[in-house]
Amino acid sequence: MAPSTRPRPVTIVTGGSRGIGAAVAERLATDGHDLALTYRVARDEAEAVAAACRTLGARVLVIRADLTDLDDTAALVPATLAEFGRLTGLVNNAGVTMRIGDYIDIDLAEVDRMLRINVLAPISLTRAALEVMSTQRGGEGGTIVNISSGAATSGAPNTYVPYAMSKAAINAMTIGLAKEFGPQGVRVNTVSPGTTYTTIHADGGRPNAPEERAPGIPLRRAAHPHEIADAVAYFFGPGAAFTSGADLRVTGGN
């Protein structure tokens, strides 16, 4: 069989150096995507993910970006276009929690940083991507997947209510953009993980959170990053061609 002459999809994955982002990158590379991966401090980990994706046949651009900085965020789409000449996909994966605890004890500076990364950066980056993808603006269409959280609908009491609020904002963005940009050839969906084995829990001060929460999860365990990546990959595949504005909860039944 002759090799395909169709151009490969090109997808940006933010926070692609570890955890869910790394798993998404490797799964999309397996599915034939070329990738632009962002990281903030974990350069060695990002390069290791890129190397793994290259062995799967992907071209990979690794970009250092501090997503609290809107100038860094604004540079991602132009850098991707300069490298690949097109952009067909975006996974808004990068995100942070905050210190786990009661609402009354929150640190507003910590909340400010979290909202910049979890909400403002996706707003800015998604706008830039849509300007390129929109068929109304001369683009070829595309697919956007936003990584939210099961916390967006539970509220995460006694844990991190502001984080839950930030992810509820992402859910609202998905619904609005799916309706606005569906006629312009862009599908927008959400994947909402439940508790997953990543370093985000240690960053919030509760490294054993997956084990602690497992008894309250109907499947009695936390998720693994590759299980979230499989859900993300679904939205890029042909089986999701008529799916937009959806929220796929990967929460073990919660």
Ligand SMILES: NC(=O)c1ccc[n+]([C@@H]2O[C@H](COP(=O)([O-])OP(=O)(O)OC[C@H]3O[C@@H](n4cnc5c(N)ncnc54)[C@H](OP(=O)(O)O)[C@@H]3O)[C@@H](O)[C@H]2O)c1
Given for the second form:
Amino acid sequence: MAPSTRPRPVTIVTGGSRGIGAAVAERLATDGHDLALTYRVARDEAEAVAAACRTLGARVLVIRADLTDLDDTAALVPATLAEFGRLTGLVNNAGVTMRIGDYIDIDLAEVDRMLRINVLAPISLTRAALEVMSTQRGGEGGTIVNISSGAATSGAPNTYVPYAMSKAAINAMTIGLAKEFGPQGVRVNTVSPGTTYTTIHADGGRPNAPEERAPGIPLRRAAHPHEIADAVAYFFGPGAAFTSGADLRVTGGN
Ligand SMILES: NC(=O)c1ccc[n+]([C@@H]2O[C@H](COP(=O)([O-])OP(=O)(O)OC[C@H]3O[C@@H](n4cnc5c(N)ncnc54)[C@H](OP(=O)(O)O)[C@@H]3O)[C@@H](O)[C@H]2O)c1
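One more: the block was the form predicted on its own; return the form predicted in complex with the named molecule.
After this comes the whole thing, all chains and molecules, with the earlier chain placed first.
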């Protein structure tokens, strides 16, 4: 069979150094994407993910960006265009939780930082991506997948209510942008993971959260990152060509 002459999709994955973002990167590389992967501190891990993606045939640009910094965030789309000449996909994956605890005990400085990473950065980055993708602006259209959380609808009581609020904001972004940019060739969807085996729980002070929560999950276990990546890949695939504004919950039944 002759090799395909269709240009390869070019997709930015934020937080591609670890956890869900790393699994998404490797899955999209398998599916034929070229990738711009971002990391904040885990450079060696990001380079290892990039190397794995390259062995799968992808061209990969690795970019250091602290998403609390709007200048770093603003540099991502121009850097991707400079490398690949086009941009057709974005996965807003990078995110943080908070120290797990009661609402009364929250630290507002921590909430402020979390909201910059989980909400303000995706707002800014998504706007930059849409400016390139929109067919009304001469773009070729595209696909955006926002990583939310089951917490957006559970509210995460006694755990991290402000984090749940940040993810509800992401859900609203998906719904609004799917309607605003559908006529401009861009599909926007959400994947909402349930508790997944990554280091995010240790960062929140509860490394054993997946095991602790398993009895309350109908499938009686946490997710593995590749199971979240499969859902993300679905939205980029031909089977999702008419799907926009959707929220695919990968929560083991919760
Ligand atoms: N794991 C779960 O149980 C779960 C459940 C529901 C939703 N989610 C969501 O899934 C997404 C990925 O979570 P995960 O569990 O894979 O997390 P993770 O393993 O902790 O990885 C987080 C990623 O985000 C990056 N990151 C963190 N802070 C950043 C910052 N200030 N600027 C730029 N990048 C930053 C990290 O980069 P560096 O390592 O280089 O710093 C890393 O690549 C998040 O949006 C999270 O809210 C996770």
